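We begin with a single chain expressed as structure tokens, specifically the form predicted on its own.
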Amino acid sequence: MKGELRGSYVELNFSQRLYSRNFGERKDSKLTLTLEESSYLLSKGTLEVYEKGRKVELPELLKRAKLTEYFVFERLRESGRKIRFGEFEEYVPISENEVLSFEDLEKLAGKKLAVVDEESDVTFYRISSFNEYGKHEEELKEVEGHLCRERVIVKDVEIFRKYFYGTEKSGYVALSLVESLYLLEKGFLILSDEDESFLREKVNEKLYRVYRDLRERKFMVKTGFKFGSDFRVYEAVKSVKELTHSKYLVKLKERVSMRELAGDTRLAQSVKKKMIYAMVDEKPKYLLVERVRI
């Protein structure tokens, strides 16, 4: 079938078949397709356009088409969604080289982020609001501890065999700093008065207030670093023989790049975990962003 481009949308006469197939609009005897469904079926073969009887290439429509919905309207389309240009239901369009903030992500909750990349393939990203809790139980005793530079030397080794704080080291236990605060706050922690001052000053107040409120949520918390993320997450420990892999990644971010999120979501799933963006505001809050398919 042919159609006429007129400057931005291309004009034919009605046709059934397409418009069951959700494309286009109806304007009485006519049919009138975006630019996008036009190249979209131009591409299939379905469709040739004219202007004022030029034929129009597909490469000349798409340079006038919005290049990131395309991709994602023909990706959608070819896993067999019937959907209308700019109807994308839960589906959002970003380039991979777009940055958005936590807030916008936060907004796009329950979505997915149908990013298109340099070479034109569409990945697809869920985000969720996250506001689980742990099943970590633990009955701590008071221990006295030494602060030594950017660590909290304790000698009760209890505290890591039994409840997984710090690192146990030839008979004492190092604490980090975030550790060393929280078990401080709760009282299970004895540290002179300079070094519980020095203590507060040198933590990350924001890395320490995310590090409270999931151990407040009842789950055990360690350094992520060897997964490049701010903590790795378990949802309990009952001892370090019986320790199980940690479910969660959680990363400290009030901006994200989709090359970021695209990275983060790949290194999580490859070692069996979920990754989840934090910032803190009032209080701390929580985004969890998965690879999906479709």
Contents of the next structure:
2 protein chains.
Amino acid sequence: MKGELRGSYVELNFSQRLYSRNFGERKDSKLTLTLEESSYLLSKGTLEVYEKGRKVELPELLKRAKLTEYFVFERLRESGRKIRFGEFEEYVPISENEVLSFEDLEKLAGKKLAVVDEESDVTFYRISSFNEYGKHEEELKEVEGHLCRERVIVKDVEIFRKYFYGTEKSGYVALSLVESLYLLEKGFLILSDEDESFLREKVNEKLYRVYRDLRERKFMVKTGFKFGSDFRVYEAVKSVKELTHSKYLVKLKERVSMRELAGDTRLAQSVKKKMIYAMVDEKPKYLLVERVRI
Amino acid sequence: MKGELRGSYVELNFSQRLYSRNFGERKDSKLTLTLEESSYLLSKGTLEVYEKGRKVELPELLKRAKLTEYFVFERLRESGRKIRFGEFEEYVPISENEVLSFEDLEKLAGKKLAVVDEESDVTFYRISSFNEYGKHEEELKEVEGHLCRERVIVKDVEIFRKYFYGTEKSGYVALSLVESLYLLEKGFLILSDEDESFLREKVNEKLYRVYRDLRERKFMVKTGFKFGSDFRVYEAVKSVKELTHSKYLVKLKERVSMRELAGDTRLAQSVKKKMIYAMVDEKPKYLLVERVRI
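For comparison with the form predicted on its own, provide the form predicted in complex with a further copy of the same chain.
Full complex below, order starting with the chain above.
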């Protein structure tokens, strides 16, 4: 088929074959294609494009095309989806250089980011709102603690062995600040007034609110440091001896670059966990991000 | 054994047993221990500490101890190393909250970071300077290209299939900006003068200098996007069909937080690659970071 380049679009005689495959817009006896649709059809050898008798090659069209969207269009078309250019269904084309705020990501819940990397490859990430609950049960008893700089030291090692708080050292357990404040607020940790006020000062407020919220959702929560995250999250922990793998990694993030998102989800996937971004607004909010194949 | 707390140290009768295990300093018939050494011996049940007849418990000592160093001391001691407190051999105690500049990290080449996380667990990362060379060989021929926004479009698909530049799309290859500039400078890419000057404007200078340096070291270099890095690096690539796994991930970093370092090395390890941080000073410099068990 032959089309004529007319500035920002290509015009050709109406083709039922193209039109029924969702290419172009009908105008009387003509079909008009966007530059991206034309590029695609040209690259496939279906279309030849001319401008006043001169043959137009692919790069000339692509120079003026929306390239990120084009690569996503090409990818989705090649996977058999008869999408129209610009109407990408649940797919949201985005360049690897972009940085999104948590709020931007939140608006994309239920959709799939189609990230175009430097090598024009397209990777898909599903964004979902996360509102799950765990099954962790515990029956704590009171313990006495002492704030030592960034830790609370507790003598009763059962709080680690049975309840998985802190880390057991030789003859004592070192609790993290968020664990300590949580136990304190729930009435299970006894601290001197001085230690209590220091503890409240030292705790990172947002981190604590996410920790507490996840705990109140009946998850067990530990540091995610070794995975580069704030927390790793267990559905339930019976005891340290019967520990199963954690299910989620949680990172507090107000802005996330596509590259970081790619790295985070890759790491989570490789350790069989799911990646969650969290933000504290009036209350903590969560988004689950997963790489998906299409 | 019994010791007396005297402000910033604990004093006891000289003990050959402790002294030969590298604890304390001898002063005539006395042995003086740091608060951290005393804490360690107290936690092990070897030492009792008193202050004017009152028994001193562990938290009281730890409140005044250097906690990060203490946890590393405890960890190294428990692994059988008879180190003195404060003399950590090749180990550098550091808290997970720290952020190091590339220059700081560089000074630690040959040493091991001993990172204390929120749960007082210690993880070890070896820092090494990286000065390796690859074995990639190629005999390129000239190709013509067209700059289309962030890509150079080339018709000759051999540049991908055989030489692994860019990505093959339908009937064309899309080169990244760094690949294009490299090929241009080496005389293998023909661009119009206009395209050339736009290309030079668009390329990220530092990223390009690292790309070129690695290429000149005979590595093959592609984007590391899916791993959250700038580049993935192959020792050699014969053709796309015979592609083996890449060996390194490279991230340009002027400052790196311990948490990011933990995440990066974990990801690299899980995909059987090694993590490299790069910085461009007068010329590109590299540091290899690996988690090590001790």
